[in-house]
Amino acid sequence: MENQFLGNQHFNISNQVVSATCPSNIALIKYWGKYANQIPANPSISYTLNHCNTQTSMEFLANEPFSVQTFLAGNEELKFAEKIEKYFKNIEQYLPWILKGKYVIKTENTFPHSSGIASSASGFGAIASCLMSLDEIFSTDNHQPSVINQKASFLARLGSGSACRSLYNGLVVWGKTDEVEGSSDLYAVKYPDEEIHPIFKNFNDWVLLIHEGEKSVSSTVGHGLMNTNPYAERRFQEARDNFVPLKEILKTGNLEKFIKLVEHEALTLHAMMMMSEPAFILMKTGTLEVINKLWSFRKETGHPLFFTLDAGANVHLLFPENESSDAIKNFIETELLQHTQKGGVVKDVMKF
């Protein structure tokens, strides 16, 4: 199916600026462990945020020697112009024109680095967006926006794969499951929308900043343990698995059973790592005070609010815009700020 995307070797390129803005996401049912080419081992679903976005330009130069210069908040970023290179030479077949000239990538985000917020998704997505507008601009087919933005999520996925679900809004599906029409593992689909409850259209995520300093195994080392991981394949089927109750949860708005689900994902995820080979812990003291007290909060209250986590220390908040609402954000504030490495929240809703 790859060969759908396969590009057109009739192009006219020039010099040319290009920008994208491109939201991240974070993930409900988690991804983790993958096969070659940013395969997903299991199906994933994420909600795309509203604020927490990376801003790029791109400017390419025609007929010059390919080369990549990156500026992140205006500081040039060796490495990752390394990173991008590779990228792009593993990209050439989809966009035959790529190789033919050099690039100055500018990129911004609009939250903290190391914030939990995952910023290669968001990265990534950016930057395919941005190909994306060359590849239109220097090809002489047309082609309409849907495919455009597939090919986008395609191409993103080879980045970064939780990328592939930034070119969506609303919830967003990436990896082949019999319970979403379209789903594939080589990108990402929206979730029908007329499938959702009105209650998960406007919901907040809050993001404690309980560790903003690097992690101690990187998300593609982490990856890599499930490779050797006991526990891998029966997680994998797991994930599968919960898009079957998933799907009627979201459905009904069942959101006790939204808040269970997700909350054990989460956990899922961090008890993979525990039980790799060799094992390694993202989650921090402050974490794990974080969830006890939300916990006892939501037990005595029966409001709303419950967790999820990337992979890393910091703790996504989610909790619906309704009348608990206030008493939900006055907890946060007064409860567990004080749990965070500087007092750091990160405030968001989910983009529909």
Ligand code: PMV
The other form holds:
Amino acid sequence: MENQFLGNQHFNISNQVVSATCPSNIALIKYWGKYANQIPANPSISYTLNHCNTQTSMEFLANEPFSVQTFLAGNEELKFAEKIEKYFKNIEQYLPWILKGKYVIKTENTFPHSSGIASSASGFGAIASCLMSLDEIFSTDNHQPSVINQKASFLARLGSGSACRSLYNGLVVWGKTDEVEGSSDLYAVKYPDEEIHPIFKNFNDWVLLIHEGEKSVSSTVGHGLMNTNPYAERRFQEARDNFVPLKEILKTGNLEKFIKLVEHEALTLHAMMMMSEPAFILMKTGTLEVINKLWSFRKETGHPLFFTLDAGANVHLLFPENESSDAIKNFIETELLQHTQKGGVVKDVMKF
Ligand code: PMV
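Any chance you could show the form predicted together with this ligand after that form predicted on its own?
The complete assembly is shown below, putting the previous chain first.
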């Protein structure tokens, strides 16, 4: 299957500078657990964000010995360079020119560094886009933009699984499911816009920065612990099954069922962490306080404010932009912001 992405051995390399911007994404049905070569244990679906993104410029110096130098917000990052070097060596069969030069990669994130917002999704998405721009310049044959983007998604996946979903706007699916035509374990596909009710197309995601700084357990380790988690198979099946009701919910605009499904997915992700061996907990006191307050608020007012979590303590507050959003925004500012470490909130919206 991967053969369709093998690179052409005929190429002409030259000194180049390319750049790309790639947004982050937040999963609704979560990817947690994988097989060899970044094959997901279950399909996942995410919203692509608008403001949280990574801008990357990549300078390629042809015919110099292979090396990678990386800068994050102007500061040299040796560990990141090592990771990228390894990644480039790993994808040589797909881009046969990739080890034939020196790279200087400069990246900037629009969201605060160490905020706990996954920079690997937007980061690898931007790097894969830059690589595909170079590939188009060096290749002797030209490709359709859709083919280029699909290969960018395929390459991003090999850097960080969830990154493959950042190459498309709107709702994006990664992982084979009969519920979504064309879906694949190898790359992400856009969930058809015409199958999505308008209420889901004008959505807010306000990220409360509950805990800024390094996570105690990386997602690489977390995915690995699913291999020995006795509940893993049940969880993978549940995620697969969740695509059936989700499809109906998205089409009919059933917000109530959407809220139930999305919050259940977030809590299941963290439940899996707690049931790993060794167990770990990434939520903090503030995470739980926010969830409890949010539930009371929803019960009392009926306003559709709900949450999801990624592999960290931060809370993604989700709500549609409609007649109740002013009341929701006011509640967040006055009641929830106090549970963040430094008053941090990133106000994002979904990108369609
Ligand atoms: O792409 P990774 O290896 O960083 O894993 C991401 C996992 C979650 O963010 C927790 C869920 C997801 O589907 O994005």
